[in-house]
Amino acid sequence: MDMSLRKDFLWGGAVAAHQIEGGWQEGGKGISIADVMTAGDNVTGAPRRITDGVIEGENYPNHEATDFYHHYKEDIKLLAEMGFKAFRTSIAWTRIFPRGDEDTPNEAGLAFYDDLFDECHKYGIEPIVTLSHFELPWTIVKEYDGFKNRQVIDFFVKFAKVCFERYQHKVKYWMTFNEINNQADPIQHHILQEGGILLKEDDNPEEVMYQSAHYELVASALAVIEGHKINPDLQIGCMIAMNPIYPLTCKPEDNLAAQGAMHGKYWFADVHCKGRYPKYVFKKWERCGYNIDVTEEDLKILKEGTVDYIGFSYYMSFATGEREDNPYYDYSENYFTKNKYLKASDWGWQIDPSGLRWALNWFSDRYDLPMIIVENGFGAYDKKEADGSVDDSYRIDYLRSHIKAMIDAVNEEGVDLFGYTMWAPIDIVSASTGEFDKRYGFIYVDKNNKGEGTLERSKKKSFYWYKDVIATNGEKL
């Protein structure tokens, strides 16, 4: 079969500022929501906790993270050695506006990203930048109630405009909100990461989610509009967490349940890409009696601020079926069932490369926009040998099968795909569990769940494998 990946395909890797940078109080940086989240533990089942500010004696893994803030030149050089064409990261809002509501940005924070992007360009690596990746300012949470407050739209747009103006000649590809649709399951963890909201006792979490998400979507559309005014050549996309939801059986009601779950998780993409809400969202609000503040001006902004491309993450798929306690086929992760045809990681994430091909076609059929896979990876317990090597053949197997599915979607169905940035090329803090032992990288970082280690970098077996993949534009897997 002839390869059809474009010659300028953007092979690379992806991280988030709060999971890699550290330096949480350096360069004038303020406290973000990630800075008040403790470490969890997959072995004991202990979840990450959200503390009221930073409390002495707690383990906050994002404070130092992988210390990219001081190691970025060394790390970018390692990515360049693999042949990276692109590096996706985020700009920590609290480095630019430490509180989130200042009139004037923090020059030291702006300068750090200038230096980082310059270092990428030194090796011919294209930066791909997310504006908000689970790191809203803590002040926005405590003093403004996050995106429950319409005023926060203005704070985000100001932040976006400062970034677009400063880096317009260094960064071509942007995304607004990372995995904005994770909050479709409105548990506290998701609501805080996405919307900067601490739920109150009398809150209806789902109603809060819809209101917060609406304000975020308006903020995203305004950012797209303002970014294109600053520089029409900027490509500004969305970032959707994609987990295809299959019917558990061929029973017709199971198919309706899967369709309902897809509706509940992916209406965000309709707003981003089509500039309008699907009708079933309004019907849901009506049925539940939700009073969501949506103005005519908002709807006009959403229509005008549609995205240029779709960025999405893909790790796994889900399955669901009919349930007596879910007569309207609503979305909830509590309704998902293990798919007997799939194996899973140590964290229970089901491994489904065919789901990636399905996802690419779903996006292509629905929106007909260019796409980039900006997260896809395998979290695992890696063992470092005495000689410093790590045999992570299981990671190679996972990535190989998913990249093959990606290439098949391009070759067989003609999907418009311009890049693949796996998650994450260097071991970092897990966003969901706060662990270091849940490793994704091609590059091992000497640090454990307790925060102990030298931070020394070493290359895993997958480092050399991915180098060959990039060098052959995916021909050698």
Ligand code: P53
Contents of the next structure:
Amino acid sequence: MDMSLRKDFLWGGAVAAHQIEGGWQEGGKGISIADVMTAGDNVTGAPRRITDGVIEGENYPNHEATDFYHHYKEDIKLLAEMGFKAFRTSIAWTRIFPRGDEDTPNEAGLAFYDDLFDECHKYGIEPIVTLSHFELPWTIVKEYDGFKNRQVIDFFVKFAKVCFERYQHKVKYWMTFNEINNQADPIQHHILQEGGILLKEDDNPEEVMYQSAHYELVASALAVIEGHKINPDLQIGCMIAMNPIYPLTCKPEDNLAAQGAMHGKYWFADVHCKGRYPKYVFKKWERCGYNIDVTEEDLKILKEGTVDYIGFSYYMSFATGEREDNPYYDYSENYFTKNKYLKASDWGWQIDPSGLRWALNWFSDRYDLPMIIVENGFGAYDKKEADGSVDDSYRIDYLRSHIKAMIDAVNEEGVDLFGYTMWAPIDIVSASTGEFDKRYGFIYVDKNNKGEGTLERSKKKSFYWYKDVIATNGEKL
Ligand code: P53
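Could you output the structure for the form predicted together with the named molecule, given that the previous block was the form predicted alone?
Every chain and every other molecule in the complex is listed next, the one we just looked at coming first.
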């Protein structure tokens, strides 16, 4: 069969501002939630901690990150050398509004992204921008309680409008909230990353999550509405973390458990794409006695502010587990089990290319919207040789098998896919663990978990491989 990826397919890579830029105090930038998160370690099992503000002596990996703030020209040039058509990054909210509640934006922050987007266009690289990618202003957390507070909707919309107005002729593709549905597992880490909320002792984390997610979804819908008013050509999408959840066995109850878990994690996509909540969410609130502030006006906004396309990340799949006490088949990541048919990365992420084909079909069946895979990649320990090279064949294997699955879904099932931006073309700080040694890049950056290194860039084996993939529009894998 003929290769059917579109000719203008957006091949590229994705990062987030807080994980790559560094320069945490440059150009008037304010402190973000990423600036108060310490480094974890996969070997010792030490998790990332959230400190109360920036505390001297702690190791905060995002403060310098890979110093893209000072290296972006060199880095974009390397991406251009691979033939990148697209580069996804986020705009650090705290560069534009250092506290989040100001009336006027910070010009130095705005100018930085003007330069960055100009640099991309110089090489014909289309910038794709996420507005909120785990980097809310710390002031919004401390003084406003994050998205627990309805007022924060206005702060986000103001930020979004400033960005749309300023960059409308440089950036066509936007996404509102990165992986908005990670918080389906309502642990502190996710609640902070999405909503900027520090849980209090008597909080019910799940109830807090439903409330703040609702305000985020209203904020997202308002951003879509306002963005289209500013410029109808803007394409504004959602960003969903996609992990297909398989039944443990073919036992009928396991199938219901998997369906219930899918409901628990993906209702967010219904709100973004269909403009309404699925009924099972309201049933759940009733059953649990959750009192969520949702107004008629909110529901109208959700209906009007549906997204233009679906952006999603895909790394792995999950499988349900044994659990007797779950009559309503709620989402419960704690009970998920290892899939005996799959291998996993050193961080336990199960490698499942077929799941990507399944996911493309799942989205397509439900929402019938254009799609872009905005993250897919392999975090691994790399070994740099004396000449700077890295033989990362395992990364090539991972990406090759996933790209193959993606092409199968386009060729065999006809899914409407307009791009693929792998995570992350340059080594950066891991979001979940704060490590440098969990590497995703085609480009190695000389820096380790302790923050030591020269920051020198060098090309891995995968660099040359991906260059060929792009040059042949996916024919040579
Ligand atoms: P890291 C959890 C599960 C899957 C993806 O992740 C996730 C998360 C949240 O940490 O995050 C996305 O760096 C996210 C990126 C992140 C990337 O996946 O933990 O959008 O910011 O870096 C990879 O290995």
